[in-house]
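In structure tokens, one chain follows: the form predicted alone.
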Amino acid sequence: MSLGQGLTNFLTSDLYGLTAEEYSLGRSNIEIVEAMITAGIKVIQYREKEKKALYMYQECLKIRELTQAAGVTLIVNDHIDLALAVQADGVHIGQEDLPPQIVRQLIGTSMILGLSTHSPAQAEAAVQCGVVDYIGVGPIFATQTKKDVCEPVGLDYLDYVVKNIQLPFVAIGGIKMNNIAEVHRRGAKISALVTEIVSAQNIPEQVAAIRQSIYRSSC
């Protein structure tokens, strides 16, 4: 998948899926990704921090096969080497990872580069550096799925990004069925949900219900 195709999925999607095996009811990340694909999710991030490199490579390689066959954009969180090794569509980094300019040098121009941001200053810096394709905006609400997460930035930061930042963005952090409508109403075209999706017994049914919540907010 080319950079353009990968970004097209991002720009036209409503949901951004993430793996989180700890919350997946005993199912593997591969099973979860298969269910997300069946549910019609077009952007999926592989996010694992505790596993050994070889295990992640083998798992992510299979996920790359699944996403590529389905025309789904695969983003790898943090692990630049892993993203390159499995020929993912992109990599997502945080504020304490390598600088975006260095990451861009490593991954070249054909991969998507995403950057987490938590404040207006960080969003503006992402724009100014000129190498980031999209930013993460959050955590909007309190979240327990990420161990090193900062305090919630709230809807005010989302409002700032909608009004002032031209980069595409994904809203993330504590987004659930009961609050995604508000996030969408304020201008987030794509939202990342973790436990609300991976902890569902039936992921396609859950995704359909989430989309119904978004749709109702637009009526």
The other form holds:
Protein chains: 2
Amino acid sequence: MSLGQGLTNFLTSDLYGLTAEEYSLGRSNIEIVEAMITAGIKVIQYREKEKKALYMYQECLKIRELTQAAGVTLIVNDHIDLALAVQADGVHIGQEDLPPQIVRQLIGTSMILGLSTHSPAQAEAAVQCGVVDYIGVGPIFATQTKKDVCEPVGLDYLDYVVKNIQLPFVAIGGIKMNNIAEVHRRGAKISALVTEIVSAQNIPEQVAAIRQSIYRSSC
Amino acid sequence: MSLGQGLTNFLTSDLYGLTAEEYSLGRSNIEIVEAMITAGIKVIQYREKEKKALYMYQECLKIRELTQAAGVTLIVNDHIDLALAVQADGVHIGQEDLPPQIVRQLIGTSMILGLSTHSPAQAEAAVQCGVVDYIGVGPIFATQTKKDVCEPVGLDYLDYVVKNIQLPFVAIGGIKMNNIAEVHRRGAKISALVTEIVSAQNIPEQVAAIRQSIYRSSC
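Having gone through the form predicted alone, I am curious about the other one (the form predicted together with another copy of the chain); can you provide its structure?
After this comes the whole thing, all chains and molecules, with the earlier chain placed first.
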């Protein structure tokens, strides 16, 4: 997939899926990705903090095959070397990862670079550095999924980004069926949901219901 | 430093230093590397498991400057992206990291690739894969430094490597002042010591004493 195709998925999607094996009811990351693809999710991030690199590689290689065949954008969290090894469409980094300019040097110009931001200053810096393709905006609400996450920044930061930042962004953090309408009503085009998707028994049904919730927001 | 220069340091040295901040008596990895350089150690591995990538990068960048200026070979443990980002001389991986062939693709041909091995089968595989520049052989003795290490393989595995494996190797694991003579008498040319160096109050004096111990082995 070219950079353009990978980004187009991002720019035209409503949902951004992430793996989170410990919340996946005993299913593997691979099974979850298969279900997300079936559900029509077009952007999937492989996020895995615990496993040894070899097992992440083996798993992510399979996920790369599945996403490639389905025309789904695959973003790898944190591990630049893993992203390069499996030829992912992009990488997603946080504020305490390698600096974006350095990551851009490592990945070249044909991979998407996403950066988590938690404040107006971080969003402005992401714009200024000139190498970031999209930002994460959050955590909008309280979340238990990430262990090293900061306090929720609330809807105010989302409003700031919608009004002031030109970069594409994904809203993330504590977004659920019952609050996603508000997030999209305020201007988010795409939202990342973790447990609300991976913890569902039937992921395609759950995703359809989440999409209904977004749709209701625009009525 | 070219691949050749970096490897020459490896092939002509007796000691291989590693960082281990939690055993460094409150000194930073940077201070420890400075002391190792003063002590005349020519191969240093940056090993850091706990810190966020950004802080590893900032620290390792400084260590890269120090080692470069001193003509010391810098090897980065595990983190291929970090090694590339700081332009280290090489990377060192374990059996549960990205496969050596994949790592070689990521680092190109101008960086050293080291691989930990713990058995004759792993040493043979390292030779067969054709992309590894040196192997780690150990743990020779019991060690508490690494949390995810296997049981000591003892001197038998060292003897096997000396007799059967053509690749350069570094002996590692529980090597101390009082047993390094035996390791070198059996054919090791270079040994990696962690706590025995980083936990010394005066690292140059300690390294001189360790070298005396090796020297006594050849009498």
